[in-house]
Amino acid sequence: MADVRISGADLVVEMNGFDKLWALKSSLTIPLANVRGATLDPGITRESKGIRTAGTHWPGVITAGSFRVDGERVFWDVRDPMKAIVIELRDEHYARLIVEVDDPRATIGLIEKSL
C-alpha cells in the first residue's frame, strides 16, 4: 500500500512497510505539471503487465516495482485490486503509476482537486 500526498508543487507517493522491499523503492516525487490526471480502476490488474524489470510479482497475491508494457515504464505497488488507483504521467520515466491506496476515492479527489 501507498500513501500519496500534495507537497507544494509535487505529487509525493509513498510506499508503506515492506512494500518497500517489494517494489525495490521507498518513494517517488513527481511534479504536478506532469500529472495527466488520476483513476479509480479495480479491473486494471486483470491487464497484462509486460516485463518485470525490477520488483516482486507473484500473481493474485501481489504486483510491485517497475515494469515495461508496450514501450512505456509503467510503477506498480497493489495487492488488492478494490484499491488500485491509476495515476497518469506525462514527460516521466514512468507513463503511469498504478497503486493501492487506503482510500482511492478521496485520493482521486485530492489528485484532481491539485491539477
The other form holds:
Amino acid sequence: MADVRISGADLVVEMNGFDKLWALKSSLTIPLANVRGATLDPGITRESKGIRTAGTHWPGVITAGSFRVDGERVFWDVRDPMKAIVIELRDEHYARLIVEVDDPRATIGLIEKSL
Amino acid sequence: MGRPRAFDEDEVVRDAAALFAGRAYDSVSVDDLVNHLGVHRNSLYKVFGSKRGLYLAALRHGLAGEGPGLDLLLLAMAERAPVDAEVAALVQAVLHDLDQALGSAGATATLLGDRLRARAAS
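So that was the form predicted alone. Now I'd like the form predicted together with the partner chain, please.
All chains and molecules follow, beginning with the one already shown.
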C-alpha cells in the first residue's frame, strides 16, 4: 500500500510499513509536469510483470519493486489488485508506477485535478 | 490478442468513442478497452496516458462530427462534465456550436431531449 499526495509541484508516492522493504524504496517524488494521468486498473495485475530487477515478487501475494517489461521500467507495489492504480509518467526513470492505494477513486481524482 | 505497438490510433479512438457512447465511464474498465479495442495495455498507457486521456480523445473525436456524437454528448453532460473541468469545457463548446447551428438554445434542448426519449424507448 502506498500514500499518494501532492506536495507543491510534485507528486509524492510513499510506501507504507513493510512495503518499503519489499519494494526496496520508501518513496518516489515526481514533478507533476511529468505525470500524464492515473487509472484504476485491477486487470493489470494479471499481465506479465516482465523481469524483476529489484524487489519482491510472490505471485498472488505481493508484487513490489522495479520490473522491466517491453523495454520499459515499471515500479510496482501491489497486494490487492482491486485497489491498483496505474500512474503514467514521462521523462522519468520509471515509465509507470503501479501502486495500491487505500481509496483509488479519491487518489485518481486528486492526481487528475492537479495536472 | 492485442494489436502490435504500431496500431491505428484513429481507429482506436473511434472504437473507444463508440464504447463510451454506450455506457457509463466508470463501467468501462481498462480490461474492456484492451479487449474491445485490441490494444496492448502498455501501449494504451504509453499513447494515451490514462483511461481519461483516451476518453478525452474519444470525446473530441465523437463530438467533432461523425460517429456516436449525440449519445456521447448526453453521457458526458450527465456524468463527466460535472466532475471534470476539461470535459465541461468541451461540452460547453459543442452546445454553443449546436445553439448557433440550430438557431437557439431551445432547439438544442429539444434535440437532446428527443434523443434521450428515443434512447429510453429503445
